[in-house]
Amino acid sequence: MANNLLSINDLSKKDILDLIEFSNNFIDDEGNFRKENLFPDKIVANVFCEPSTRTKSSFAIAANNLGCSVLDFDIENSSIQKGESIFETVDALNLMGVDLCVLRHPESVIRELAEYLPKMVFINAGEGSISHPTQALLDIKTIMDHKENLDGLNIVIVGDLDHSRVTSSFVEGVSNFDLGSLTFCGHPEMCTKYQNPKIGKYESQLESALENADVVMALRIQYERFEKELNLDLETYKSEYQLSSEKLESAKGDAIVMHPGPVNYIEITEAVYDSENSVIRQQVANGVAIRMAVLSRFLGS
C-alpha cells in the first residue's frame, strides 16, 4: 500500500477488502465505535477548502477515537485569505509537526502536495469533481454489509454524474469486482461524461435503468460546480429522475438505496429516504469506521 491515499486506484482489490474488513473491528456488537488509544503521539490536520459535514466530522471523530490530536484547520481565518498558497499553508503545518493531512480542495493539488512534502501523509477527502476515495470505500462497505459480495450485482447510479467525485471514485473501486451490470442514469446534460462509459452503460430513462437493480445510488444536483446556468425545470426533472417509491418498484424488492448526502429531496423522495430499502443513514455511520481504518493503516505504515 502506498504512503498516501490520493485515489481509490492507489488500492488493489485486496487492499480495499482488507480495509473494509479492518473497519469492522472498530464497531462493537451494539453498533458503537470503539475508542482505541493507538496514536496518542500523532497530529492529524483537517484542511477543508470546501464545505463538508459528514466527511470532515467523521475524520475528526475517527482521529479522536484513535487517540490522535486533531487540528481543525479554519480556512476562513487562515493566511489563505491573505493570498498564501495551499503549498505554503500545508508546509507550515508540516513544520509544526502535523503527521497526517486530510485535504479537501476544489482543484487537483493533492498529488503535487504529496510530492512536495514526502514526510507528511495525505488522505484525499474530496478533490474537485475528480475523486473521493474514502467515500467509495464506505459505499462498498455498505453494499457488502447488505449483499455480502459485489460480484454479480446490478448497480444503478442516478443524478448529476458529471460533477460527482463520488461517482468517479466509486466506479474506480467497483471496477475491481465482477459486477452483473453498472448503469448510469440522469439528465443527458448532467451525464455527458457517462454517455459512452469505459465500464457500464448509460440509460436516459430511470424506470428502464432500475429494472432488476440490486443497488441504487442517487446523487444531488451540484449547482455549485456548474459553469453555466442549467436550463432546468425542477418539476420536470423530478418527474423524470427523482427516485420515488413508484419508480423503485422496477428494482428488486430487496434493492438498497444509497446517497452520499447531503440529501435535498430533489433526487429522492422522503418516502424513499425513510423506506426499509434505504441505507443512507448507515452510510454516514460507516464513514467513521472506514476512516478509523484508513487513518490507522496510513498512520501506522
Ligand code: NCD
Second form
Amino acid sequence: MANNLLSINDLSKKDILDLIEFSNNFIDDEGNFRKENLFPDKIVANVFCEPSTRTKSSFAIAANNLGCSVLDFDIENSSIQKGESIFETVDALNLMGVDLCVLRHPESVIRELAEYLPKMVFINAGEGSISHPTQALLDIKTIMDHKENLDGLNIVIVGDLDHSRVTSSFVEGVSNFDLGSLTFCGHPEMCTKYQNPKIGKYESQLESALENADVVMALRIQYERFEKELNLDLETYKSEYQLSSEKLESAKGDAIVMHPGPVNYIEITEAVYDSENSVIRQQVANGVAIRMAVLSRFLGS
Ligand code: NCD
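Can you return the structure of this protein in the form predicted in complex with the named molecule rather than the form predicted alone?
So here's everything in the complex, that chain up top.
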C-alpha cells in the first residue's frame, strides 16, 4: 500500500476489502466504537479548508479512539488569513511534529504536498470536486453490510454528479467489482461528465434508472461549486429528480438508499430519508469505523 491515501485508485481491490474487514473490528456487538490506545505517540492534524461536519468530526473521533493526539487546525484563525500558503502551513505543522495530515481542500494540492513533505502521511478528506476516497470506502462498507457482495448489484446514482467528488471516488471504488449495472441519472446540465461514461450508463428519467435497483445513492445540488448562478426551477427539478417514495417503487423492495450528507430534502424526501430502505445514518456511523481502519493502516506503515 502507498504511504498516503490520495485517491481510491491508490488501493487495490484487496486493500479495499481488507480495510473494510479491518474496520469491522472497531465496532463492538452493541454497535459502539472500540477505543484502543494504539498510537499514543502520534499526532494527527485535521486541516479542513472547506466546511465539513461528518468527515471532519469522524476523523477526529477516529483518531481519538486510537489514542492519537488530535490537532483540530482552525483555518479561520490561522496565518492562511494573513496570506500564508497551504504549503507553508502544512510544513509548519510538520516541523512541530505532526505525523499525519487529514486534508480537505478546494483545489488539487494534496499530491504536491505529499511530494513536498515525504515524511508526513496525507489522507485525502475531499479534493475539490475530484475525489473523496474515505467516503467511497465507507459507502462500499455500508453496501456490504446489507448486500454482502457488490458483484451483480444494480447501482443508481442520482443528483448533481458533475460537482460530486463522492461520485467520482465511488465510481473508482466500485469499478473493482463486477456490478450488475451502474446508472447515472440527474439534470443533464449537472451530469455533463456522465453522459458517455467509461463505465455504466446515463439515464435521464429517474423512474427508468431506478428499475430493479439494489442501491440508490442521492446527491445534493452543490450550489457552492457552480461557476454561474443556477437558473433552476426547484419544483420542476424535484418532480423529475427528487427521490420520493413513489419513484422508489421502481427499485427492488429491499433496495438501500444512500446519501453522503448533508441532506437538503431537494434531492430526497424526508419520507425516503426516514424509510426502512434508508441507510444514510448508518453511513455516518460507518465513517468512524472506516477512518479508524484507515488511520491505523497509514500510521502503522
Ligand atoms: C460530501 C462532500 O463534502 O463531498 N459530504 C461528505 O463528505 N459527507 C458531499 C456534499 O457536500 O454534498
